[in-house]
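First, one chain by itself in structure tokens, the form predicted alone.
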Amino acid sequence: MFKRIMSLFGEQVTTDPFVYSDSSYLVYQLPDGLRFGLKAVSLSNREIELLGLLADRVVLTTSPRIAAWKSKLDHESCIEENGHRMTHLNFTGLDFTSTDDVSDVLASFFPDESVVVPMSDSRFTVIEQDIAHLIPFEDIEEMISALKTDFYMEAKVLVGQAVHRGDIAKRYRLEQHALDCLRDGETTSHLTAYTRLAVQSDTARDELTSLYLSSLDEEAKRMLHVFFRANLNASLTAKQLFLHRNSLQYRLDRLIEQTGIDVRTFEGAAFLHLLLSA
């Protein structure tokens, strides 16, 4: 594909990041991760068009906060100490030019401590990060209406899950994997769309093993297999394995501790079942 555009556009085209942050360049990505700038003075309206069906364009920005938090969600690895949640948003029919305005809307509706990141012309993430005070999902669902009533175009979000800490730019990569299993116009949880995912995927299936299966025991994936058995029967699980009830929930509240998944929902138990089974 860049051997296409190189073909295209000659000169014009650079991947050197210390010429394409010049305000002069647009900036693109490719499928494989490759970015480059080409000049905007030599592009026109219909060639931009065409670009943005190849790859997506990048947005730049001149505010170190948001810079900050990009080069976190770019790295191969990033903990993040602090508690956070993202949600991401890939927008179709959106107008590179309104890019902005979507972002203001974002910024004013998610709390002040949130932090906005455009990654391209289509696509943001929403960082939050007071896990005590994240907007519901349901009200998600309603700004996301809202915003393709205003704007004329279709979006596909997720809601990723809430952390007290962890590798945040792993977490954006699986999380963002996800969001593109989605169907248009779908805005979901990340349970759902991880189980999408980890159905198509077999090397998305084994980080997403290694992210919520690695830090559980012998004893505590037996329990799982008996509580899958058992259709999610706590009274059930707990006599095959010769538990007092009371151990069995005390166990179970560890269990979610240790993932962040409610095994007691039909969501969460379906995800671990699949990762279990695989």
Second form
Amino acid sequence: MFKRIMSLFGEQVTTDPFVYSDSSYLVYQLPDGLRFGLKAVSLSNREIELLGLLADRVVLTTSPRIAAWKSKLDHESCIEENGHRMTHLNFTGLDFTSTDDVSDVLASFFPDESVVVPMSDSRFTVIEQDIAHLIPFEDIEEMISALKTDFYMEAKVLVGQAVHRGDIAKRYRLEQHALDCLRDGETTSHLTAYTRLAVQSDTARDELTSLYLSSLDEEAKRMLHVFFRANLNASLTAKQLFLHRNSLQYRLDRLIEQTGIDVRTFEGAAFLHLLLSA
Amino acid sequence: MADIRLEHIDKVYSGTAKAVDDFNLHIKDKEFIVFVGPSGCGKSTTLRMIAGLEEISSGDFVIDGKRMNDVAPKDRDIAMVFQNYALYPHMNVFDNMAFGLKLRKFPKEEIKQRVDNAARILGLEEYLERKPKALSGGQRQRVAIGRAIVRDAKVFLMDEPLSNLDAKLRVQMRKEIIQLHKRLETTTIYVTHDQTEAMTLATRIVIMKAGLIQQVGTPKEVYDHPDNMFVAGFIGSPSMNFVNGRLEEDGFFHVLSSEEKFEIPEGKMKVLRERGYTGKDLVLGIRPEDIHAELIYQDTKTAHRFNSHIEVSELMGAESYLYSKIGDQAFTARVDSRSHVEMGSSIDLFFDMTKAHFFDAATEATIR
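May I ask for the structure of the form predicted in complex with its partner chain now, the form predicted alone having been displayed?
Up next: the whole complex, starting with the chain shown before.
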């Protein structure tokens, strides 16, 4: 692929990061990971559009803070000691000249301590760090609607899981993978996207099972089975497990704390049921 | 100034039937066009193709003589209002309205002037500092419209902008949209599934079904002279009554599975005869308001009297809806509430046959 691009654009192409980090270059990444820069002035809008189909456009970040976060996400594994939640956005039909404007809207919408990481022309990940004051899901939905109107585009948005501490790089990849399962126009929570991902990919389901169920003991798994069989009826579950209702409630609360998934909601129950029945 | 032409527009999604099929329409400057039809008829798809949010599979979309098929949405000079308000929750009303202009790098003074002007038109002056959460549904929708107005675009596209509002607010906003169009005179294309909205707002209505245009005309034209049974049934509430029957040699319309027969006025009879419908199946269409209960109608030559058993009656205030049957075919009469009768009673109803429509039973097209 790169040879073909070389043959088409010749001297306008460079693989030297020192050269393409200049703002007069557009930077692309091929599926095999190779990055190259093309002099922007030599490209027509149609060529830019077609190049976007062959390779991902990479937005080079100049802010050291954004670069540091991007590097964390690019790692194989990276433990983030502080609480965080990622929101992943993938826009289709976004004109590349509007990328900075979209980035500005996102930066003004999320709280100051959040960071907007542009991953390409059309993909952004926003990391919120104050998990005690997260932006409500409905507000994100509303903001996306307005953004779509102003920039004449479609969007897939996944609002990730808020965690106190964890491997942010691993979770980033998983949530990005789940984002790709969404349809254009969808804004969902991570659980809906994970459920769809687990249905589509056995490998992803194994990964999710290990992420969410490995910490649970057999007793907790049995409780979940009975809880699902009783259609999430706590009293009936407690009766069948010969437990006091309060004891069951305590165990459910502990399970929610361990997994971060509220099994009493339809979304949470559907996801855990899918993993347990695999 | 915006003269819009949609010529032989098709929209095909891979592996499915045509969502929009050979759509042809010429929209003149300052018109208020309403696309109306049931869910899935292709009205929103057509609007989205005009906005550039959907690709046009084939055909030409032209504004003021310029083919726009390949022009990016932001360069089409079109402003769009959606059903779901689409406001930034973290910005106040002023910033929400100003955002599109800031994006286009307008000078600050001009932004302020345009926003203030739009706020005055929409009665939002005292809310400019408020965030969307502190506004009512109607006010939020007005801000969404304001976001489109400030752009001063050539064309407004509105996709069911009133569907999220309650019934009372919808009526009020409808009035405001009419006044707004009168004032701004911007060419507007409005999508709705609500025929009342279509009738009250449009200068011309485009009625669609299964991707095909069924009829284009002024509200009065489509109401009084529908091209087919679909249009006749879709426009008007309660909808037109349809009675299946046959035009016999005796010159009467004989209702199917009933002894009832209707005398057809001479003018209409002449047309039916000329078109060769004698001895053929027909559908008689009559609007509920053309069935009367006042006794004075028994003296008119063209009214057909039918003694009706009222199965259900609904008193609406100024008028009453009476539900009955001819044979096994149901019909509704919309009569003055002074003629209201209780359920289960019998009453003479008079069908004003001069207002009757006749449709071909096979093609469902109006016989003219």
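All figures in this text were calculated on a predicted structure; none of them were measured in a lab. Throughout, rigid core stands for the largest set of C-alpha atoms superposing within 1.5 Å between the two forms. Numbering follows the first chain given and starts at 1.
- When the rigid core is held fixed, the Cα atom of Ala68 travels less than 2 angstroms between these two forms.
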